[in-house]
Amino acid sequence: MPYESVIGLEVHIQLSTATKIFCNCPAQFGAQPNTQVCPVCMGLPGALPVLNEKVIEFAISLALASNCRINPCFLFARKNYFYPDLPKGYQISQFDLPFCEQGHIGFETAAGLFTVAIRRIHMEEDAGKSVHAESYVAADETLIDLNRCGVPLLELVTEPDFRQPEQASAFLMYLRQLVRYLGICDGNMEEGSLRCDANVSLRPRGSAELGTKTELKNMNSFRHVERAIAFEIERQQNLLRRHEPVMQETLLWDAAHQVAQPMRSKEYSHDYRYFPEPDLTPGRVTPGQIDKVRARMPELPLAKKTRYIETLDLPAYDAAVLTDDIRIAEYFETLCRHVEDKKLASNWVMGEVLRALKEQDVEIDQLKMTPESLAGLLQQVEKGAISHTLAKKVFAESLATGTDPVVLMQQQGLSQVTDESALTDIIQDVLKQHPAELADYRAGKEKLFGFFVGQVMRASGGRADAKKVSELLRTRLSK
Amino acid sequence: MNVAFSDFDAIKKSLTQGELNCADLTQMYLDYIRQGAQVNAFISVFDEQAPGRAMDIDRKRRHHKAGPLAGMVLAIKDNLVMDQGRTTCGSNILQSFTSPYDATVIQKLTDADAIFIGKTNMDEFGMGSSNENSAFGLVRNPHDGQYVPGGSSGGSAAAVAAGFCTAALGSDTGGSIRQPAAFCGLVGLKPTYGRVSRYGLVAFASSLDQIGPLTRSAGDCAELLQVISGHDIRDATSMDEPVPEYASFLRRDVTGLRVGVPGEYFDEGVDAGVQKSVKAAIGFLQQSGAQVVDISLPHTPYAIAAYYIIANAEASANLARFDGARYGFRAKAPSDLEALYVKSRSQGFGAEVKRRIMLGTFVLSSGYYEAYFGKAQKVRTLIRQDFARAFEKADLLLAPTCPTTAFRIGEKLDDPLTMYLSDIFTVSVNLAGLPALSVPCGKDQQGLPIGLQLIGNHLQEGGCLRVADFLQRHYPPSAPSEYIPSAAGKNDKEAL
Ligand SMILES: [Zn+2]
């Protein structure tokens, strides 16, 4: 029998709000354990969560754009479990009347383009660490690090759309791409920035009914999450094909031996008891906040890429090496202004541009070039004024001292020599200079030609319009 | 009259005119508890801390920088965080917990210079009526020892009482600060849910909780409230509304004052002296002047149930942080980690906690949910509306505190149900979030303290204060009680 895999995500999207969720604290990733907290965040006697305003508007952000019908009233809820991280005891998050519900996101596969429903996408904190591989931790222990303790999560939940991993992983590329297009999360995978679970069921093709789902955890690359789940349905196959039931049951990616190991059963067999979080007051969210941050809203990364290709011209490679990054594409578009070649402008940031961030390793905001100095560069290019190679030279030089490549090109005096009297008298003087290759060209040496060329361009410093220098030579020449 | 047993606006007279200072009041009330120690009315006693306090206060008066609550020395309940000495919250899972930051409500009183005596006894995270379910031993209530304080803010009643402060806080989830000023003979208020901040007292059941002060004068407890009202940035669920001048409330008549009496407070349940002596308070008060109207609050039946589903489903997620992980009781030679939470909880925490926990546990699980916690937040819901429509025909109602005056030790012990039916007039009120005050209301024949409950709309701490001062004022049986100190270590030897 046929079968058909039937895939959804939960996506975990940790913020980066400068503070923590329900209180004062940093949340930047990397402190020294213990030492970003307080009685808040440390689940203390008495202490109480008071919401950040800032966790709001980055969830209004991520709605908008996975096109989700926002609660005008949303609840907080407590889910209950132990376990030494979670200092409470319980972890605030959202059941009841999540923060958004109902929306879809598209983007493009291999196979063209694929849009999923979103279930919903709600508010959280995150729970903090368990250490045990640091130097400083004894073979018998396990330490607690709490500073990730209430650094501020958005959980988005996929309907179960796809139907192949790539599907899947293709989605998470694209969601990765769309949170820092918003600025709301760095999209790091390694780092836990962004925290994949996948559900697995398969059915018989043609049926609407879903089998028995297992949830894949651990996963923590793209690749990760593509293999794992090409696994998971591997082996719900050979078990419906042998007959055997499919187990509910947590599996957890182990990447090493590129396998997924189910859990044990102590360790997820929860009941939550979620209830609503008596803490904090019912949330509401105003259409004026809505539309403020609405007003704020970067052109998402599908959008922007389908205007290059059409309104732009541009091949979609180019589209899409320079959407990647929204400050890439930012960069490129301040060049457009005032570039009329749009092609040009993106041969040089898929080129000169990016070379340079990889060689310098820096970030295209710490590039000693702006987008207005490099325009001024192109449009030198653009009326022929500067020659390609030379540009580039012009480029790399500023990039090294920080002066401005027009004013560099104007030091230099290196304005492209287009004038017919000046190269006219370049010609005559190279002509005269070797009367002996002059005379053998005349008896029909006539691969000679090139080598005239070239001298003309030597005698330039290079300035020489070469299309040019070929008409008057060759003029020259049959008189 | 004794100094001990004075109310604070005596003690301010006696300060202003140079016949007593702070120093001299604070090492009374320490005096005072070591005498009383009978009575186990303290888990800590700042007898280090507060007289060098008390010396600073008395530099401040004579320099005329002192604040409004200069001369008042206070018992705080042990659930209210502080950062000296431990707040235990009457348990063993938190014996030798130190917090390390002040809850708002002690900031304030810093702030406002009240001096700070003590942290008192408490039944075990406030989850009882009688002040018996503590790690620290029970409290003797100070009127008769053989008696119980009423619970569980009962050290706190029972410290004023006994006068080893001026006043005390407590804090109210279902009766907590009502019960025992009723059992000790003392005004105590909750006030309005969200009018003072909850952050930094150790919640039992965050929905309910509120801190109030527990004092021997309505007068006393303006002035209390006064200082520890207002909106608190962290505390989300406090009110951000202005608060009121509480003193313009007192000295004032009752003429015109429309008075509810709940048909529901006075049925055959309540001791026929209780009754007696609430009908009696109701006559005067309408002899005053005021209009007492007959009201229905028909879903009072429902109260105990829904306040018991509720408060011990928030209470279990609550006390989920006690687990011996990161700071109080840790079990020795766990074998593993659950084996650290099974035995670090079972020990650490009291029966009655337990017992709670685990009921919590329960109507919170899957499949039970919709039939208890769900049901129980409907019931909620229909008893705020009951109260909403008693205060469109009354300003403020009356009924007794509790339907008997104070239980012997140990009575009540081994029936936990019928402990938990003492709390039927006081957890209605915490389920509406209202205001409610207990002010003296006469004595039973055994001579224990009766209490009369006023009970005002939200943010009505007013009408309720109004009310118990002109009681206090014109009425004896409402007055502070003359009190004989030797009476707390009475029969002493026969109690549990
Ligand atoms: Zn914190």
The other form holds:
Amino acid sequence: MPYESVIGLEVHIQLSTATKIFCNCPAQFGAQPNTQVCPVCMGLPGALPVLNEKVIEFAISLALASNCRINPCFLFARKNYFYPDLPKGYQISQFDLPFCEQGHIGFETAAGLFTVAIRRIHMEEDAGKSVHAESYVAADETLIDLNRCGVPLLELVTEPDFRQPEQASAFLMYLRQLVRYLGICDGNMEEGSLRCDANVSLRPRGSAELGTKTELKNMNSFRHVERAIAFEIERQQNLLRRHEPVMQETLLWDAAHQVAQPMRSKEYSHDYRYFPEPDLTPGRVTPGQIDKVRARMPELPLAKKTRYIETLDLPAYDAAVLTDDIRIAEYFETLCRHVEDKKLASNWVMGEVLRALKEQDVEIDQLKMTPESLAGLLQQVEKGAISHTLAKKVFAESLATGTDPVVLMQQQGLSQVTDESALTDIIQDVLKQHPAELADYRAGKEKLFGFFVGQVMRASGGRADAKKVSELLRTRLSK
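Alt. form predicted on its own, vs. the form predicted together with its partner chain above:
Here you get just the chain by itself.
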């Protein structure tokens, strides 16, 4: 019997706020263990939570970007479970009345545009971290770091709309791009800023009834998400073909061995004994709050890419590269305001700029070349005052010295030679220096034309206008 896979994702988005969701402790990653804690995030008796207003603002921006209906009133709930790194014995989350619901996100896959329905997005606090894999931890012990307790999260839950692992992976990549555009999360999966659980089930193709689902955890890269889901689909297919039941359980992905191992039986919602959080009053979102956030919303990645293709007449590949990171897109757009040839600007950002970022291992705002300075250099290229080859040399030297490229070009006398008289003199000297090649060319070896162009360019120190050289050289050789 042919089976159809049904996949839904639960994505935890760690918010880039300065402080935690219910207290003033710092929320930064990488601090010494147990140094960013207080009675509130450790759950000590008598400590009361206070909601961080920035979390509301970030939640509104993601709700708008995912076309969700924002509930005017939302409610926090206690999710009760025991784990060593959860000192309170419960997690403050949301259940019956989440922040927003019923949205959708469109994104691109290899097969084209795909739209996934968003069931809900809710706010919650993170738990701590159990440390047992590091070299300083003994084999028979687990250490607890509570720094992460209370770090704000948004949990985005999709409908089970995915049918292929590649679709789920593509969605996660777009969601990472989206939250970085919004400035609410750095999207670093290795550090746990973006964490994904996948619910996977199979059913006979054409059936509307869902099969028994399993939950996959511990996937810290896009590739791991794709491979883990593919593994689980195949595992469930093998069980069903043997007429064996699929157990509802939570599985941990083992990237080293490329297998998913059972962790525990999968819980139902009633196992958590949700009830309204007594220490937090119901929250409200006003139309004014939503309008404020909407006014600051950036152009979203897919819309920006479409605009680059339709308005700037860029190839789809260029548009995808330039819009991958909002900071690169902003650099490019500033450059475009000063450069007429948008494809020229695109080529330089994708080529020289991105190469420099990789070589120097810096972010775009750390690059010693502002888009205005680069625009000055490209304007000289557009006017024909300097060749592409020399412009690249000037770019590299400008990065190394911090000198404006146009100033550098003027200091070194690198303006392109276009004067016909000067170029004719150089051509005559080159032909005099290579009588044998000249004789071979006139005897029919026309491939030597490129040799002469190269010699003229070398004799001019790369400053000659190559197009003008070709014209004058062809006229001279025809005589």
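Positions refer to the first chain, counted from 1. From a predicted model like this one, the values you see are computed outputs, not experimental measurements.
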Chain position at the hinge linking the two rigid parts, options 107, 407, 96, 40, forms compared between these two forms: 407
